[in-house]
Structure formats: C-alpha cells, structure tokens
Ligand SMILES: NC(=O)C1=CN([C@@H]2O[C@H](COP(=O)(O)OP(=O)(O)OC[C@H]3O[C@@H](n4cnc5c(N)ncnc54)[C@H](O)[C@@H]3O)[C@@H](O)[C@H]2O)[C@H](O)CC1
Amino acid sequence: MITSRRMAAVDLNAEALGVPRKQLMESSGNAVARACRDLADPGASVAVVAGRGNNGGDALAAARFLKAYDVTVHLLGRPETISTDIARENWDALVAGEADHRTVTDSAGFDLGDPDLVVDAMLGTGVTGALREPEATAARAINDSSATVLAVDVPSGVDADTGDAAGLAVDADRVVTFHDDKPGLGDLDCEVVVADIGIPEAAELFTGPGDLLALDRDAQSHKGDHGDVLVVGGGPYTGAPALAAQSALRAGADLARVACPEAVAREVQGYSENLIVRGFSGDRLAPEHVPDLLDFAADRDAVVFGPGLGDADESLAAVREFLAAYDGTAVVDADALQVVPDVDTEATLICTPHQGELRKMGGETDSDWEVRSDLVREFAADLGHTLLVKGAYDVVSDGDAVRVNRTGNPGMTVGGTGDVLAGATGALAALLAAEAFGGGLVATDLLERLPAALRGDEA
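Show me the one chain in the form predicted on its own?
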C-alpha cells in the first residue's frame, strides 16, 4: 500500500537510480494495454480519454500498443498545455503516426461516441477535489455510456488516498494501478489490478531526491507555522545544544529555543543571535527543573533532548522524569538515549544513536547493513519508538517500515555532526507536527543579503 505523496517520491527516487520516468510511462502504457486486451476482444472500439498530465501520458502510450483495436484518443485540452515533456512526446507520436486523435477545448463539443471500452486517464493519484470542466462533462459521458470502463491508476474524481469523491467521479469497472495498491482503492466497487512497471525496490528502501518533495513551504505561511523546536541540553558541553538548535533552523524550523543551565546560557547564546536561550538554575539538568521544562515544552512542536547534557546521575534521572510525563514529540540523542528502554511514556520518540549508543540501549548491530536493518527494525518494534541508527548506511525504522540512507561519508565522523543530525531531525518532526514543511532561512541570512537587495543586485 502506498500513498499518492509517497508514490511521487518513489517515482523520483527511481529516476535517480537510473530508471527514468519516460521508461516508467512506457511500462505503465504497456500495462494499460494489457488490461484493455483482457476487457475487449481485438477489433473492439476503444475510447481513450486523456488528461494533460502523466496519467494521460500513460494512456497515450497505451494507445500505441493497441494496434488490433479501433482506438480514438480524446485529449482534454490543447496539446501545447500538456504539462510534462514525456506525456507530450507520446501525444506527438500518436499525431505523427496519424492515429485517430481529437482535442477537446470546449466541453460542449465532447463526443465520446459509442465505444466498447473507455480508458479513463483524465486525472491521476496526485489530484484531489471536485472535477472541473471539461473533465466533469467527460466523466458524465463515460458514466452514461454502456461501455466497460478501465481507469488508469485511479478513477478520475476519486481521492486515491481516501477513496472519497468530492462530487462526480468516474464509475470504473476495473482500475489498473501501478507499483502498489493505493489506500483509497479498497472501498471501490470494481476490480483493482496492480501492475509492476519496473520501479526497483531500492527506490522505496533508500532515501533519495524524491524524499525532498515533502519539504515545501506555503507562500502564505507565517512565523511559527513551520515548527517551533526546543533543544534541552548543555552543561558539560556548550557547542552541542547550539549546533542542534542552529541545525533545526537550517532544516526548516521557524523557531529554535535552547533550555540549558544558567551557568552556560550566555555562552550558548553567543554562538548565534538566531537562538532563543532560556537558562535554568545550576550547572547541569536535575529533576527539580523538570516541571518548568514540561510547561515550556508543551507549547513547542518538538523537543530535542540530550545534546551536551552529560551522563550525571541527576541529569539522567531528570530525563526519565521528563519523558515519563511528556506526551509530545521528542528526538532523544547522546547520553539521554540510555534511559529510553526503561521509560514508560506516551511521547512519540525518535532516537538517534550511533551503533555504540545502540548497544548501550540494549540493541544489536552488525557490519552488514542489511543484517543491521533487520536488527534495527526488530529493536524499534521492541522499544515501541522510532530509531535512526547512524553509520555508513543510516538505518531508520519505526518497527515496521525500514528506510536506509547511504549519502554519508567518512568526514562525518567529526565531532558535532550527531548534534546537527539531532537538530535537523527535530525540525522535521516539528514540521510534521505542525503540518507544514520548510526551507531553512534564518534571520541573519537576511541581514547578510540586505545590502545587496537594497542595491538591486541579483540574488
């Protein structure tokens, strides 16, 4: 099962692995053509109703494989508005081959005819909301037809993630969907066929450029919409909490706060004017600080607990008390990790150990990353929390799904990189909690660029 957003990411990851979208469209078109052959005998009339995106492109490619059928292609809109190059290439190939093709620029002029089979390829998995024209008129004509209806990936008008329709939707007899089933197709009153189009398993397992699609920022957003992160740490070390907080800002959080001992608060603040620093009494975290920290954390989207905290008994006792009482989202790193297995908490925890810290938590590891992936998944399931285990191949698992990141390098063994990762993880967790996605600009960037902007220099 895969959501529409995740499917878009996997498509892009596959391209990065050497399987271009054009190849995937050709495979999808072939799968649609096979479904057509299952539903209609050679010589039957087939009406392909195609939109101007890649969903339509899949059906345009399919039309080339249906030489034994009487195929008419209806493009909804002007050819010059086809939204992707690969879909346009498939349209151009049909035109050059003198296939029976028609363009629908006015819904009043749409004529489906009386086909034996209709291929609905107007809108794909990434489109939601009510059908607009000319798609709405085409959907009515398809539903009023006596033809068998084959939908490409999802019936137009149906949300692939929920199965809901915001009004009119195509009533399909069969859906051919690609790579994996979609959550919203299970409740439809039709047959659903999943077609393998050659997306490698690695496109889902390994992180890639597709995973960055989630990092978008609403043009109408306001301060705080993209996450407010609290870093709790410092005492024995001052650079670690500052690095984590600055990393949270660079990873897209709007606000980054640091709660640290008063003894080092001025030093932590001195690392960056972009940080909001709040000191608590003494020179290290202790249980008496927990009530105030819980109050402070309640208004934050995520907490990063551990950078520079140290392993004093009273500090670890404070970590236990905090996590036991906290019910938000927390990234746990460094010395704070060792208390996680013993804490009963309602919090959503993301633990970021290196392999030595993983062993201290009671987990196992292995030099083979595939074996290590299984071990991490099993331990995450036992803990009931998400693990991000650092290494040459980082392994991330919530006890069910596993993702592997292989973009690191030996230079990342330098001190402080773990703090940066914890802060970035906190930012992403906060963005998810805030249901927003972000960009990484900080206030001092504006100060640095302001003179050039006032001079009218190009960015």
Contents of the next structure:
Amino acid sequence: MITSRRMAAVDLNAEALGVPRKQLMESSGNAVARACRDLADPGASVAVVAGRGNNGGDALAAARFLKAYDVTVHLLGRPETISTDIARENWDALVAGEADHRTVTDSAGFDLGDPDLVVDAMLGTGVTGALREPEATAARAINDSSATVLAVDVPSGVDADTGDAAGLAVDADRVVTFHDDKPGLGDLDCEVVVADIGIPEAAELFTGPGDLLALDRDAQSHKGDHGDVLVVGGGPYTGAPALAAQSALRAGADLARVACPEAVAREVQGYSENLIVRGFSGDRLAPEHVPDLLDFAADRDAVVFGPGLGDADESLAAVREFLAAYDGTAVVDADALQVVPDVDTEATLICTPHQGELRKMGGETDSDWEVRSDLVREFAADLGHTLLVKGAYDVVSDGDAVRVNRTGNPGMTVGGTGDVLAGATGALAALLAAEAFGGGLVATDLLERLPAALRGDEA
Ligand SMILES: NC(=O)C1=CN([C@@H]2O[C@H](COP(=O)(O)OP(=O)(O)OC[C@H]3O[C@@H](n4cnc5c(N)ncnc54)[C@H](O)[C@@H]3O)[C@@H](O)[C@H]2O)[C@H](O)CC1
Ligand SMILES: [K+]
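Now show me the form predicted together with this ligand, since the one above was the form predicted on its own.
Up next: the whole complex, starting with the chain shown before.
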C-alpha cells in the first residue's frame, strides 16, 4: 500500500537510480495495454480518453501497444497544454504515427462514440477537487456507455489515498494501478490489478532525493509555523547542546531553545546569538527541574533530549521522570538513550543511537547492514519507538517500515555529528508536529524525512 505522496518520492528516487520517468511511463503504458488485451479481443474498438497529465501520458503510451485494436484517442485539451514533456512526447509519437486522434477543447466537442472498451486516463493521482470540464462531461459519457471501462492508476475523480470522490467519478470495471496498491482503491466496487512498472526496490528502501519532497516549505508560512525546538542538555559538556540547537535552526526550525544548567548557560549562549538559552539551577539536570521543564516543553513542538547531558544518576533519573510524564515528540540521544527501554511513556520518541549506544539500550547490531536492518526493526517494535541507528549505512525503523541511508561518509565519525543529527531530527519532528500533521504525528510520518536529517540537509 503506498500513498500518492510516497509514490512521488519513490518515482524521484527511481529516477536518481537511473530509471527515468519516461521509462516508467512506457512500462505503465505496456501494463495498460496488457489489461486491454485481457478485457477485449483483437479488432475491438477502444476509446482512449486522455487527460493532460502523466495519467493521460500512460494511456498515450499504451495506444502504441494496441495495434491489433481499433483505437481512437481523445485528448481532453489542446496538445500544447499537455503538462509534462514525457506525456507530450507520447502524444507527438501518436500524431506522427497517424493514429486516430482527436483533441477536445470544450465539452460539446466530446463524442465518445460506441466503443467496446474505454481507457479512462483523464486523471490519476494529480486530481484536485471535483472534475472540471471537459472531464466531467467525458466521465458522464463513459459512465452512460455500455463499454467495459478500464481506469489507469485510479478511476478519474477518485482520490487515490482516500477512495473519496469530490463529485462525479468514473465508474470503472477494472483499475490497473502502478507499483503498489493505493489506500483509496480497496473499497471501490471494481477489480484492481497492481502492475509492476520496474521501479527498483532500492527506490523505496534507500533514501534519495524523493525523500526531500516532503520538506518543501509553504511559501505563505510565517514565524513559528516551522516549529519551535527545545534542546535539553549540557552539564559536563557545553558544545553539544549548542550544536544540536544550531543544527535544528539549519534544518528548518524557526526557534531553537536550550535548557541547560545555570552553570554553563552563559557559555552555551556564547556560542550563538541565534539560540534562546534558559538555565536551570545547579551544574547538572536533576529531578527537581522536571516540573518546570515539562511546562516549558508543553509549548514547544519538539524536544531534543540528551546532548552533553552526561550520565550522572540524578540526570538520568530526571530524564526518566520527564519522559514518563511527557506526551509530545522527543528526540532522545547520547546518555539519555539508556533510559528509554525502561520508561513507559505516551511520548513519540525518536532514538538516535550509534551502534554502541544501541547495545547499551539492550539492542543488537551487526556489521552486515541487511542483518542490522532486521535487528533494528525488531528492537524498534519491542521499544514501541522509532530508532535511527547511525553507521556506514544508517538504519531507520519504527518497528514496521525500514529505511536505509547510505549517503554518509567515514568523516562523519568526528565528534559532534551526533548532536547535529539529533538537532536536525528535532527540527523535522517539530515541523511535522507543528504543521502538516497537527497533533496526529505518528512515527512513520517521520520515517521518510529522518534520512534527510542524516545528511543535515537544509530544509
Ligand atoms: N509515480 C508513478 O508511479 C508513476 C505515475 N504515473 C502516472 O502519473 C499520474 C500522475 O500524473 P500527474 O501529471 O501528476 O497528474 P494527473 O495526470 O493525475 O492529473 C494532472 C492533470 O489533471 C488536471 N486536473 C487536476 N484536477 C482536475 C480536476 N478536478 N478536473 C479537471 N482536471 C484536473 C491538472 O490540471 C493536470 O493537468 C499517475 O496517476 C500515473 O497514472 C507515471 O506515468 C508512471 C509512474
Ligand atoms: K484515471
């Protein structure tokens, strides 16, 4: 099952792995033609009703594989309005090949005829809102016809993620959808066939440029939209919390605050005027600080716990008490990690251990990244939290899905990169908690974005 947003990311990852979109469209077209051959005998009349996007492009490619049929292609719109190069190239090839093609520029001009089979390729995952014209008139004509209806990827008008239709939608007999089933197709009263279009498994397993799509910022956003991050750390070390907080800003947080012992507050503030530093009494975190910290954290979008905190018993006791009472989103790193396995919490935790810290948490690791992936997934499932285990190949899992980031380099073992990663991860968590997901953030929503944090990419 894959959402449209994830499909777009996988599509882009496939391209980065050397499988360009036009090749995917050719595979989709071939899959559509196979479905046509399954639904209608050679010589049958086929009406391809194509939209101006890649959904239409798939069917324009399919038409080339249907030589044994009497195919008429209806393009809903002028050819120059076709929205992608790959779809337009498929249209141009049809025209050059003297295929029977028509362009429909207004509803009155649409005449479906009386085909044996209709290929509905007006709209796929790019639909927004109720069908406009001439798609609406075409959908009514398709639904009123006696033809068998094959929908490309998703029946036009249906939202592939929810199965809902904002208004009129094509009533298909069969849907041929690509790469993986879509959440919104399960409840449709039609047969759904999933066609493999040659997207490499690596496009889903390994992080790539597609995973950054979700970080595109809403241009209208304003301060505070993109998350307010609190780093709780410092004590024996002062650079770590400052690194984590600055990394949060670099990764897109609007505000980065540091709660650290009074004894080092001035030093931490000294690292950067961009940080809002707040000291708590004494020279290390202790249980008496927890009530205030919980109040302070309640108004933040995400907390990063641990950079430079040290492992004094009273500091670890304070981490345990905080997490037991906290129900927001927290990244847990460094010495605070050892507390996680034995604390029962409502919080959404993202733990960012290196392999030594993973073992200290009670997890197992392995030098083979594939074996390590299974071990991390199992341990994340046991913990009930997301794990991001750093290594030459970083493994991210929420106990269900697994993603692997192989873009690191040996130089990243230098001290401080863990603090940078924890801060960047906190920013992405804050962005999601504050905006796109409201309170409904679930760990898997982060999975696709954490790898971007591994690279400390600017959002
Ligand atoms: N990722 C993959 O696996 C592949 C998907 N393919 C196919 O690509 C479509 C998605 O294509 P896209 O261009 O993004 O969008 P659509 O073609 O679905 O529609 C965009 C098109 O439609 C217009 N439009 C939007 N809403 C409406 C509306 N309510 N009424 C009328 N017109 C509307 C919009 O203006 C655009 O012009 C996917 O479904 C697959 O079929 C790839 O080909 C293969 C890999
Ligand atoms: K469609």
